[in-house]
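Starting off, we have a lone chain in the form predicted on its own, written out as structure tokens.
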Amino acid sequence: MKTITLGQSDLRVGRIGYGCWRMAQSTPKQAQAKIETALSCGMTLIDTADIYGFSEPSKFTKEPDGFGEAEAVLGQVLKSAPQLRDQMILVTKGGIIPPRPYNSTYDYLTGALERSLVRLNTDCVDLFLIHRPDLSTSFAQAGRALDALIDSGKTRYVGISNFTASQAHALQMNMESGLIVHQNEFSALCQDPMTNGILDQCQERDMTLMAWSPLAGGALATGRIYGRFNEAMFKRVMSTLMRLAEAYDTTPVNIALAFTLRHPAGVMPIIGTQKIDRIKDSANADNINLTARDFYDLIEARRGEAMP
């Protein structure tokens, strides 16, 4: 798999990342097989968060609500196979804590990463993200926390998740260190980052967009629509994906991933499938080079009209 550099850092990663948001109910053995498969395919960025597993049964944490469980499962993998830690760029996130629901205070963020490190059985993560913006805490305080986490050696770099472009700018202006990534939803169905300033800012500031839900929560893999997507729009996008899949002799899933990879900002889609064969197959998206016309076909299918 080809590699990219995350923002203005020295972190080289495969163009597709692997996410652990559904790993809370895996056994450590099952989780290890998934992580090893992802790494063997070149998906060297492994993404998790302390909230992953919330509201699910706990096996490895003392939390009654499953908080931290996905991190703890991954921590069991790293405990039994410590050599895997050196093969990955490890990312975690903090700042979502129901029912508040978000907390980016200095004490909370610094403590949250310390607790994550314990669950993950590691001394340092490569990248720590504020998971969602806390509207009740100043950017000055949140920025001071991120700077402190880098200074303490608990993370090498920092970034943000689900921030607007203006929120990212405000936070960056209150920090000494640099934000190297945005993490936002981006897919053939959710194209907001192309119009709300996120991908513009990524190119302006040399930040990488880590695209969560690049298959629209699995809708583009199953072909089954759910709630928030308009049915007519969904059918147009799926029809275009299927047409392009036939032209490129691949699957609609891989065309959908290739769509995110095609953006000039250098987007990294993060897949979350729990099936070994799908992890392997998804790596093939790296070899698909959509033309500009193909890219615009999917943009126009989403919009339901030709570009002006």
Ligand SMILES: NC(=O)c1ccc[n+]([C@@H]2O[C@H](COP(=O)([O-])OP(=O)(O)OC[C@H]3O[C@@H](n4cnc5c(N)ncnc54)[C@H](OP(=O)(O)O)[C@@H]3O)[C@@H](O)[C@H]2O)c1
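Quantities reported herein were computed from a predicted structural model and do not represent experimental measurements. If you superpose the two forms and keep the largest set of C-alpha atoms that fall within 1.5 Å, you have the rigid core. Positions refer to the first chain, counted from 1. Residues that one form lacks are left out of the comparison. Compared with the form predicted together with this ligand:
- In sequence order, there is one run of three or more residues whose C-alphas all shift by 2 angstroms or more between the two forms, with the rigid core superposed, and it is 98 to 100.
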Given for the second form:
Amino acid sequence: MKTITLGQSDLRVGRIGYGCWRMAQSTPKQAQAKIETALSCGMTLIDTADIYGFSEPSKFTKEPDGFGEAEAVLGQVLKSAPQLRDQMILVTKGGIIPPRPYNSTYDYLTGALERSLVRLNTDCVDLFLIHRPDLSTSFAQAGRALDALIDSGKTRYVGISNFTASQAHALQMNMESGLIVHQNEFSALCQDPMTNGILDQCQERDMTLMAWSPLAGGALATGRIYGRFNEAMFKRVMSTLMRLAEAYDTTPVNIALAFTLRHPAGVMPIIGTQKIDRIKDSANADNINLTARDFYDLIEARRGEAMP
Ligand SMILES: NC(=O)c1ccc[n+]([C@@H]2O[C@H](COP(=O)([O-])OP(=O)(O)OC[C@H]3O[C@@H](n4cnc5c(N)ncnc54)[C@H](OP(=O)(O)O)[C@@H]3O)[C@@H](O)[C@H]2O)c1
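Now show the form predicted together with this ligand, given that the preceding structure was the form predicted on its own.
In what comes next, the whole complex appears, and the chain from above leads the way.
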């Protein structure tokens, strides 16, 4: 798989990443097989968060609400196969006390990463993200916490998730270290980062966008829409994906992933399937080079009208 450098860092990773949001109910053995498959396909960035597993049954944490469970499952994998830690760029996130409040106070963020490291069975992650912007804490305090996490050696780099471009700017102005990534929803169905300033900022500041739910949480794979997307828009996008899949002799899934990879800023889709064969198949998106015309066809399908 082709590789990219994450923002202004020395983290070189496969350009498709693997996410662990849906992994909390896997056994460590099943989780290990998924992680090993992702790594062997070149998906060397493994993304998780302390909240993944929340509201599901927990086996490995002492938490009654499932908080931390996905990290704990990955921690079991790293305990029994510690060599995998050196083969991955490990990303986690913190800053949500589920479901609310979001908490980016100094004490909470620094404590959250320490607790994540215990669950993950590792001394340090490669990248720590604030999961959601905390509207009740100043950027000065959140920035101080991120700087302290780097200074303490508990993470090598920091970034943000679900921030607007202006929130990212305000936070960056209050930090010594640099934010190397945004992580936001981006897919053929959710194209907001192309119009809300996130991808402009990525190019302006040499940050990487990690695209969460690049298959719109599975809708673009199953063709079954769920709640929050407009049905007519979904049908237009789906039929364009199917037309391109036929033209490129591939699947709508891989065209959807290739759409995110086509953006000139250099976007990294984070896939979330829990099926080994689907992890392997997704790696084929790396070989699809959509033309600018195809890219615009998907933008226009989403818009429902031609570009001006
Ligand atoms: N920062 C944030 O706020 C945030 C939010 C959400 C997610 N994330 C990150 O992004 C990662 C990916 O999110 P996601 O899981 O929503 O991504 P996704 O890849 O858009 O969706 C994954 C879902 O699609 C299904 N799927 C995939 N391929 C399929 C196929 N060929 N046929 C049928 N179904 C298919 C999967 O089911 P199967 O497992 O059955 O294949 C799974 O339920 C997460 O793991 C997490 O790391 C971050």
